[in-house]
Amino acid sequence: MSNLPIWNSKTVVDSYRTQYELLGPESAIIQLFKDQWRNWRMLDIGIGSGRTTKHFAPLVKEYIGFDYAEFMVKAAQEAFPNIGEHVTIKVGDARSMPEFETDYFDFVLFSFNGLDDISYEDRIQALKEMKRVGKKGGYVFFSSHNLEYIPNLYKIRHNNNLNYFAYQCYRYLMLLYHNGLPQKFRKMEYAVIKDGAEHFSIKNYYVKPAAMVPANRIGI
């Protein structure tokens, strides 16, 4: 499962640049932890072209931010010239950081479901990884696809516009011929499939809530 050929195209990147609004559960966050930024150290995974660098880097004592499409690292790059000495924009892999020591950073983030990107076993690896790098007491928050929400992809809406309905019924179309029924998805824990970002181009990795919790599974 690779989709970084896909990260890495123009087309992708240039629609990356124009996004640097936070989420909800982002701006949650910066609020949860308003009086302790200050003194922490941040590790920022899977930042695209910054969109989460733009308001996490200048609340930290010191800021790394990474993602693995090389382009859109230079896109950030581009765009975030002179933010601070504190701050490291570059390429890496989650997957394997041996450039960061063990128990270094207070705060780490893999957020806009980044982490459903790889395989399982790559994602186990990442999530392993993410747990050596952050301090004991510290925190890791990552996003997620949750399974339970798939049949919900298959639902046609209907609204007054003959486009907008006539899409709908491609792209269920499309999430048949990719994935077939979604029933079959009912008795899994986990499942990769195409659901339609970047036109179906793009593999993501569904987990049910209640298998992402037992942190024991892959040893966290």
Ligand SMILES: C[S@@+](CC[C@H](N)C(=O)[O-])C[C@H]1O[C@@H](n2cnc3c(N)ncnc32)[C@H](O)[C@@H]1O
Contents of the next structure:
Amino acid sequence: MSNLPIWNSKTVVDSYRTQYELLGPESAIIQLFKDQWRNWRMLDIGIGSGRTTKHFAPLVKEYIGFDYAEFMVKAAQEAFPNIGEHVTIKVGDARSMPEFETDYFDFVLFSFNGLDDISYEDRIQALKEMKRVGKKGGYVFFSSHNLEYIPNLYKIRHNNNLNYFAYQCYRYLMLLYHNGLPQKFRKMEYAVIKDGAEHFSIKNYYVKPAAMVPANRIGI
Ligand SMILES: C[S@@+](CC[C@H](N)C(=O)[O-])C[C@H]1O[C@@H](n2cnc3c(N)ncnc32)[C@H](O)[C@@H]1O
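Could you please show the structure of the form predicted together with the ligand, as a counterpart to the form predicted on its own just displayed?
Zooming out: every chain and molecule, the one shown earlier first.
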């Protein structure tokens, strides 16, 4: 499972260059730790074109943001050429971070479901690495697609607009074509799904909340 060529494509990079707003939970996190940021080292994983860089980097003592898509990294570097000497933006891979010391970062972020980009075993490896580079007592935040949402994903929504309804039918047929019937996911703990992201080109990992962090595999 590799979405890397898609993240590196010009169309997708250009579309990310237009998205620099924080999501609700990210704003809440900024507020939650408002008295700590200035003393913290932050690792921001899968930064894309730097949406989170814009908001988090100015707050912290040291900020390292990376992404495995080199053209996304270029876009982030171009967006923030003078953001500060405490900021590093580079290419890197969450699955292997030997360049970072153990117990180093106070706050590790993998935003906007970036962790869902990689296979199950790779995901465990990335979570292990995130735990390793984070300080004991530090924080790791990430978001992930919820497998329990699947019945909603397949719902055909309608209002009084015929074009909207036609698009919903098309979307439903595409979901069936790429993933089969939604019932098949009921008993699964996780699944790889083409949910429509980037015109059905991206494969996303969906997981049930209870299985999201397999603590025994990660060593928590
Ligand atoms: C959905 S995009 C989100 C980008 C950015 N975080 C944002 O919110 O705008 C997911 C990003 O994660 C990156 N990514 C996925 N797997 C990665 C990995 N193993 N290591 C580093 N970056 C990764 C992709 O290249 C992509 O830029």
